[in-house]
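Just the one chain here, the form predicted alone, laid out as structure tokens.
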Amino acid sequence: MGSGEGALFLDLAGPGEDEQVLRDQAHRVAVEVLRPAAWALDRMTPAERIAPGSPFFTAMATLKSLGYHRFFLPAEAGGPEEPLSALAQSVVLEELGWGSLGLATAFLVDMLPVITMARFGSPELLAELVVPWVEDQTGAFHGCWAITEPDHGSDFLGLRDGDAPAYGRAQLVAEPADGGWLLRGQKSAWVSSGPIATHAAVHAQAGREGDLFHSLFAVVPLDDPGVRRGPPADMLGVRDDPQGELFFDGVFVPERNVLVPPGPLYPAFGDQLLCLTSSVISNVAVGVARAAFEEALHHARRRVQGGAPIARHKNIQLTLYGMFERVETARSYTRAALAHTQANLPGASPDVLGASPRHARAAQVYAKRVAYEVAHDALQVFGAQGLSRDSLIEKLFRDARSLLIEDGTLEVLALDAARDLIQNYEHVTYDLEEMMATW
């Protein structure tokens, strides 16, 4: 199930003692809990993965018992008294991704409803949902993010002014009702943790035909009347986080559960939410890339061909170096992107205007591409052994391939970043003659 190596890299950001302690603990959790659970889940049927006693629930309970789910909350909402630095968050996220992409994904989508409630929720909602979630040490509460629909996938994430009319009617709509809204429709089979979640952060169209901008964002308990779940999907990769459809048959959502109402705030909220998710998942992707590199390095040191370990062959040496280079550069950029995003989210301080979409999207695109390229090269180093279901690199390769689609395809994310830089990139124009006069 892997070599368990975990101290091969130079931390250019210079972690302090606290970050080092967190990294060591998170790595132990990844080795002892996440990888064994992920390995078992990958070999189960979809129904077995969500059955009582599944390793999925054991892994989530472990993370909650250690308080990991509180690391990313502000102190006033139940987070640490001393907020974790962006570097500390990056360290933890990378180790979780190293251990299991699927369980790391489940960990992140679990937090999304609560983080948004902590920022936008009413006192009543905080008392009813956030406090029990914060105090949970068994995994009794679990969140998911219900955004994609059968006819609206990654493209939903990149909507800008002028795009919406081409998208027609959403498949989940919100109709005004006395004291709230009625949800009718469905979300796609790719809702991560959908089959087992207790609550969902839900996007629903509340505007006219073709207007996805006037959508609302609400938290919905999934045991409410009218909520149905489809069967868990059987996926190529990321099998350690169950995915499945959610159906809403006239589900009533009270106004207090609506975190962002339809209107001008919604597009800006979605844009900044994607900055946060992009910078977070990019650090998880670095963990996947590092896991694949370490597997390849460990294999190359012990695999003998032509009378010597293959690590002595120059083509393998160049391949390993190229993998190392990509992991290091991805780590450096994704950590910088997360730090920028955390410091510039609206509400982080009175004078910030928001995180940079192009930088956050670039972090996700680059890190996910690196994870796939490194996993691809690692499988090549393994040769035929890497194609065996008994090899961890086979699972890592499938998971890394899923990353190119999960949480937004690379193409959609890159186009969104391109539009932002075209509209908002600031550059300095130099007068060549004036410059030459100063030389």
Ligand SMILES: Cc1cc2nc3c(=O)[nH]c(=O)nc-3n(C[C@H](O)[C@H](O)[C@H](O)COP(=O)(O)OP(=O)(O)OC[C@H]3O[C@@H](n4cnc5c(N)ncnc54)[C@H](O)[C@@H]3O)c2cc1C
Given for the second form:
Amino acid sequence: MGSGEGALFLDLAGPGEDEQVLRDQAHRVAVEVLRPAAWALDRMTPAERIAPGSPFFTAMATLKSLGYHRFFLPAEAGGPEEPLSALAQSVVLEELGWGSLGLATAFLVDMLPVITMARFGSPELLAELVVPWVEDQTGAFHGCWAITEPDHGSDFLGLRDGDAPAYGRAQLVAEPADGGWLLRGQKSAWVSSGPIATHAAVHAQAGREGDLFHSLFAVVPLDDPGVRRGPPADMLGVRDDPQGELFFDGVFVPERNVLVPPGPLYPAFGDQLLCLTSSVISNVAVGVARAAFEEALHHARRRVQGGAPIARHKNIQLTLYGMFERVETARSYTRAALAHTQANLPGASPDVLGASPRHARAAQVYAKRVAYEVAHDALQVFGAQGLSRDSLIEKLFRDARSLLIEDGTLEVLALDAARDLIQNYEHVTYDLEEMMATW
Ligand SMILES: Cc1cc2nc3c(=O)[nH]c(=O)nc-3n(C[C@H](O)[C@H](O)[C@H](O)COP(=O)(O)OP(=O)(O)OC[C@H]3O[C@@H](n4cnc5c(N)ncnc54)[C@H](O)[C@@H]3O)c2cc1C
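Moving on from the form predicted alone, please list the structure of the form predicted together with the ligand.
Okay, now the whole complex, with that chain kicking things off.
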């Protein structure tokens, strides 16, 4: 494709024929299902959003009926026979983000318990929980990822220097019990899909005497006795994915539901899981950025001021160019980061070293920042219309703002990347004098 209408990707870095088909299908889903559902949800009260018949459930059921939830699983756990390439995954994630950040987030957290069960679960757990989830075409199952706690948000990203700091006692504690563990405590009000999820992937401090960073990781059915939910939160952005607290009043978790046994959260498990989530969410963020850019471009071509479409004014041209440049560079880097993560996660092949936290975090920080900056610039291109609750850009701006906090704040993600590069970045040092002497 040349520079004509519709050339969304550079041929060099863009998708091949298979990815193009996937992209077209995912884009249709985003246009016909995700955008309208997200728009309707954004205008509802928190209670309406989670009531039976809410567009949230229709959107999730559509993604399931099309099999999107299987795309990210290995074949042996019910994924496609021919695993989706990292590029194809990127293409799909970008379209989901373009359609709705909230529904894309809901889709991703739904997969988290299952992806981790597929990797770490016993054959019994696979049969009991993964198989029905894979076969579900109606949205009967929905996962969430319960990490943060009222007093431990950024703390859970484990900003650490050498050994993990303790940060005191976690607010969700797993006490040993006969044949398993008893969960007591709570998770924060920000757990995505918490109010409607059927299963949670839960981090809990192991033992009363432990600390935040010595946890177990388990999957918990949320209809178990002792589970309670807080009310759905009323947030500025990402309103299309309900968020809410989860309380555990002595919930029994059998040993076989424990996917990662008690131990230090970092570096082995936590770093690698966060590499996956960082590189995935970064591709979604590119979709948010592209959505804002395309809205602004469309508006600038049509809105006439000063006797001409505003796209003819130089300041708008430079703004549009700057947005385009950022979307394109973010796409390139986030695709590379996802491909690197997928190829290097432990278990991906016998000799992999592990995914790179600094690269995954850089992808996440960069793409989130780009999404926010592009949404900000797009709103400016819209003038007052951009501030109106009737314009999509107003919603995109609120969503992009939330991205700077969702799944780790920009600052904390960047500090974590800095820790990794200061500790682990390898480079050759030269003695200048020696070098010049032999020159
Ligand atoms: C849309 C959305 C979806 C979410 N989904 C989930 C979910 O599915 N599951 C879940 O468990 N949680 C979820 N969260 C919670 C999210 O992970 C936390 O909000 C985030 O990690 C920040 O924690 P906090 O809000 O408690 O802020 P705090 O940790 O209180 O941070 C407040 C400020 O202090 C800074 N700060 C904090 N600690 C440090 C430090 N050590 N060094 C330097 N600066 C620091 C931060 O950068 C920030 O600016 C979600 C949040 C949002 C907004």
